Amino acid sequence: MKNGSYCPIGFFDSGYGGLTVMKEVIKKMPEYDYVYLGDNARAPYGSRSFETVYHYTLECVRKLFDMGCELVVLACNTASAKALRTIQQKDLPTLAPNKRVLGVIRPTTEIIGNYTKSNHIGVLATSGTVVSESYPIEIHKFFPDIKVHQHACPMWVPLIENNEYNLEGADYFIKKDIAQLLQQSTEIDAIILGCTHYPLLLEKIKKYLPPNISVLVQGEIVANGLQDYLQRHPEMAAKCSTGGTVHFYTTDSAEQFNKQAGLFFGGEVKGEHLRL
């Protein structure tokens, strides 16, 4: 660790989905210390109001700051859509001007232009992310000519969190939601999975898509983006400790968290209960 101080990179999600992102970041940069906080006691965030998501997210960000994090990634599309900008612009300047909070939407939108020839892309996400219009707004900053078609999939996260996603019943909802997205345009040739839970459904999603449509999963994209960020901000990279440790925390039952979290992280998880 640098200077003997523990300064992990923090990852926050409303539940388990952010583990699919942190897993890819650790693969790319295993040298850093990491801490994950899942607000499982109050999940899901997808259908909650902007004000509630902002309040919950800020509370968890502050907790990660208290745990030594100088850099926190909102590994949750809903939190990135509904809370990130307010935290960055309103809270950080007074709360922690030298600390940084990043999201998962911007890294994805910065590169989407590389994946479409038709300039028509689809976004599958939670209701909250779709209503926020975050993807169209961010994409148009980088690629003003791209037409964004969005569709909310309210059943997908519950199917995953209740371990129903591998059963035939899940296929009904996946097939239906994909069909409704594709009905918006016959020209869609790339789809963003705008929820960090959705990689667990990737094989089923591909089953109901034409082979010419590419699917973007956020984990690797965010990992590349974070590596690039640390290279461009060596002062932040110097603060982050390099002990290669990973710690997991949940606001709900640690026993239940540990049962489910391995599915998303791709390995055994031993988390601890944390009171906010």
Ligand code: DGL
Second form
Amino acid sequence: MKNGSYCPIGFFDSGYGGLTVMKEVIKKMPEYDYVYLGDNARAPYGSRSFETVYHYTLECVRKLFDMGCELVVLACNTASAKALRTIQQKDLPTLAPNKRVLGVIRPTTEIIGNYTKSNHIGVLATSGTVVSESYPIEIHKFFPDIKVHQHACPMWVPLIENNEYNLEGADYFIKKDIAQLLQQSTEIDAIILGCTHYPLLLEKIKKYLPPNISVLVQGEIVANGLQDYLQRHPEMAAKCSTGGTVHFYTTDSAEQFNKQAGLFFGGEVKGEHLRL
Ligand code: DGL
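Compare with the form predicted on its own: the form predicted in complex with the named molecule:
Complete assembly follows, chain above in first position.
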């Protein structure tokens, strides 16, 4: 651990989804300390207002700062879409000018050009992320010619959070939402899973997609982006402690969290309840 002080990299999500991202980050950079906070008590965020998502996200970011984090990743597209910019521009300068909060949308949009030949891509996400227009706005900064077709899947997160996603009933919604996205254009050749919960549905999603369409899952993309960020910001990398520990916290019952979280993290999770 550098300087002997505990300074984990913080990961935040409305619930379990961010674990699919943190898992890949740990694979890539196992030397750092990590802390995960899932706001399961108030999930899902997907259909909540801007104000609510911003308020909840800021509260959780402050908590992660209090736990010693200098760097926090919003491993949630909805929070990245609705709260990140305000936190970066309005809150951080007064709250913690040397700390940093990053999102998951930017690293995904930076590389999407490598995955499309037709320049038509699809985004499947929560209603909040779709309505925010964050994906088209960010993608057009890097790739102005790419046409972005979005579709909101409001049932997917509840199906996953309630562990109903493996049942047959889930297929109805997955099939219907994919068909509605593909109806927007026959030229779509790449689809971003713009919600960190959706990797759990990957097998079912692929079942309803033509094989020529690539599906982008964010975990590895964000892991590469974060590694690159730390290389470009050695002062931040030096602050993050390297004890190789991982701690999990949930705003809901730890017992329930521990039962479900392993599915997302791909290994046993022993989390603790945290009061905000
Ligand atoms: N994992 C969050 C995301 O990436 C889920 C949103 C929700 O809570 O509805 O958008």
